[in-house]
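Only one chain comes next, encoded as structure tokens, the form predicted on its own.
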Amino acid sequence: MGKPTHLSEADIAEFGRELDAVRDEVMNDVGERDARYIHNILATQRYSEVVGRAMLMAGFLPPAWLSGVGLLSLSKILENMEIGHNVMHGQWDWMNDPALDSGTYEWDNTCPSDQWKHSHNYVHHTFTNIVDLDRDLGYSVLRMSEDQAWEPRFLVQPGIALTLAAFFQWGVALHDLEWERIGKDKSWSEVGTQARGIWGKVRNQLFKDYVAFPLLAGPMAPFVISGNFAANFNRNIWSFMIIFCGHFTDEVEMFDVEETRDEARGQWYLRQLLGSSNLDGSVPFHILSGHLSYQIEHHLFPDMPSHRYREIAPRVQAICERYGLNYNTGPLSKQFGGVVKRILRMSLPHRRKGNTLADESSVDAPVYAEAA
């Protein structure tokens, strides 16, 4: 669809006020039913982990091993997507529950929570899809925008994307080191401090999954080790697919710094909308995605309890329709196909939508700034 040029400054300001009203209504209504929801999710996650790990200890029986992997995968996916990610966004701070405190929560992942909150909550959610500012654009290893300079190394980015998917938690763990800044405006001392934090978290994760629980299993240790590896792999693939479908479908828009200079509230909302995409699916699918299947709503309201996105999505879509704005949603197969298309297209030099080859200097500059 492209960036809108039909909205006046007054239109965009009113668009922002309408979205503010949606947010205020929900945030003023949070209470007991929201607390019940997250406590039920926590109970499901913990039960799945306990039963899954127990079944892996009987892993010499193929049905027990497969069931154990399935339940442990469910536990890890719920903990990372619906619990950890959303807790660290502060969605449950209003409950004053120490177990759900964004300031102290540490998730089941190799990335330390404090580093993730900097790279994700601050950098990504502030500078969403702004080239050279949002480091989540391809996680600094993939080219995802025509405005990113092409280099020969991007020819192999389809293979890099597959590797990143398989080992996604490790890519997230290293992400906030910001290798491109080292020796410029980031010292080796800062990197060393971060690296020690990462190593401490990695050591704990490896010990838990590949030493402590295998030792408890005694002669069943090989089945526990393989089961833990399979569960981590499943969680990595799932989180990669959901996150990339929310940010890098073929319809998602990218921005440059000048387009977003002196951004007002309504313009920030507009960038979040145009830089995100949703996934259609069932309620269990949305829960397993951490409700990041409602990536548009999440980017608009990152501190709103995640299960509320299902309720407000029709209202947000209706607002977008009134303003003639693209509300990018579709099934997983369609959206992930768009992700694959973008990864392949961006691996080639000067490749733009429509499979046309053109020198980047010959393409008209975006007119969003003038419209906004």
Contents of the next structure:
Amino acid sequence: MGKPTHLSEADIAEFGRELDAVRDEVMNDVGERDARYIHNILATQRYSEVVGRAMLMAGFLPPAWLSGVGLLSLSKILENMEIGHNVMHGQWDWMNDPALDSGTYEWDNTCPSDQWKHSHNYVHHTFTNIVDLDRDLGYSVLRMSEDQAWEPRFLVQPGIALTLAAFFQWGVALHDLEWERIGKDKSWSEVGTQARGIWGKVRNQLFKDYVAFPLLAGPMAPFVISGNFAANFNRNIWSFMIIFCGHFTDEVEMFDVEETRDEARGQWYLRQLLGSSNLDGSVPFHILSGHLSYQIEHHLFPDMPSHRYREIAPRVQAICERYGLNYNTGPLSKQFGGVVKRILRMSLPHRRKGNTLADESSVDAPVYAEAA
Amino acid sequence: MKPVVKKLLGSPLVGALTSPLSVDDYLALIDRRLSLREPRGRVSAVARQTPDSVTLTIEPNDNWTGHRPGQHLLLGVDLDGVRHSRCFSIVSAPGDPLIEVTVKRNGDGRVSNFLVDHAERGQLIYLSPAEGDFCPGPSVPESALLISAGSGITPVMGVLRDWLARDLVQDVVFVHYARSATDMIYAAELAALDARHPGLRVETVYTAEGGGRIDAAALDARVPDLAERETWLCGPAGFMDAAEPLVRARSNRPLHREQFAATRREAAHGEGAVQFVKSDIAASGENGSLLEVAEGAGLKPAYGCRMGICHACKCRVSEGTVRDLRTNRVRDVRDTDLQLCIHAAAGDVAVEL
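Having seen the form predicted on its own, I'd like the form predicted in complex with its partner chain now, please.
Expanding to the full complex; the earlier chain stays at the top.
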């Protein structure tokens, strides 16, 4: 488990400087082209929503219902994955456009943006894959690492994972309540404030998808309700799959608190790299994943405009290869297969030995020695 | 937008249908100028009076609530993907449904230079509500003096056009300082008005063509009865510093001044330490305004004009000692919303960013 042993502190610092150089180059280059990209995404998301909802109003015709669900799913996925998540990371703050401001953007999700920015931007992106600190590691309901103590409740975690996939946004909404801290170092009044925020988002989404649009549809209401439910369901499944492939694939590394104390920049980059995994695919696939298919690049540079990850990925991969570091990538089938395997394996108490990257990377070490 | 349509779109039901996005986000699919609340406009005419300027006529949407004479507004444009806003005086009279501004090329001013070089009909412009109190009320004095220099002519023209439109010009002297004849905006209009209106006398001074800068003797010669006149004054900082004491020494009548760019009284450097509370970053307050310090620390606070006009960078300061860069005044603040671009640290400051 943990970080590779074949790199000296100086190597890791140099590795960090090379990544900094990639980041600086892109961030100094953002401009018109990036603005055009996000404006196209925004227009696609909104048109597909408008047309999708309109088609659901004719949902008694099966083809209309199906295309309505497809378009609304596309819109909801784009809004959460490629727009909301990335806007809230500050990827588009440089545009100085109030509609794309990380401070004020609110997304179509039952999780309020301020709670998301705390649990995701701060806790998860800072303490990525550190057992006991990164609350995304199993979302406090799943055991995802040998270093999490096994408890009998984990025997049913395959079922829990399926339920989480189907209702993913609700899990996300409740995530920042940090129920394990309630009554200990977190007061009930703080929880109450958060719960009111969540209720506001829940109410708005339920009213919009299951009351207001069905009312507009009149006799077509059942088709609109089922269509909206299907679109939310599709987004839950999709975002669950993409997000779980980001940190829980087969070869991904977990870390303990001790080894990550007082990390320098290069070491932080190293942990982000080893704790993340990418997905291979086509450009539309990457866009639909919110470019989280470039989870490695996203964790190295969370505030870089997402479509740039595609462009820098070959360079990041080349840097990793030179340092003999595993650049974990593969098609969705392989990576998600690894996730499923991990969920099943970790539900059982036994501890598997000898599959950590520390061992694998020692095999890679000579490659680095040659390159150096 | 028809009022009934606007009322419908602004209703809570439509708001719920678009939530958490705004109605504007969807209106943008039809036309980016459409908005329920924000004033936006399109350039409806472009004229170039001089080689280094452009006169824009802007057709605002119905969120534009009009202006008083001599007021200014922010014009926002997206340049290389980034929204930039700068402040310009409104030349058109308040009764005019269209907004007229004249923009002069300005050193490294990106918005000004972009508009001078590339403004075209149909272009989208983000607007702000009009601001400023160059003209405190609708009354017009019996005798008035208007003095301007360079692009400072624009708010003064706005005041004059208002008086002319209301047919209230009795005895107005307009002294304008331009570098040269080819450089002067509104030269033709002023000459025509001068010829047409007996109550208006226009004196144009070309400083680079032997006209000389403003001084006591020349002012006395041009406006011997200055003591009787209420004065409106606008121009670059150096011109204002020279002209204001001359006018004040000669007249006790009210003097109205409009100054562009917040002139910083001294280099914008602060003291003390700045603590950005939310992001848990500490920075030295020495390097410029709080906005610049925040940006230097890697933060990306919202901003607009960067000269104290638009309030886009307003941010809560939990506590600290700050210097107002326009007046140089130092004060202690606690839980106060401040414009970061025109305040620097004068001691330790905690900013909620």
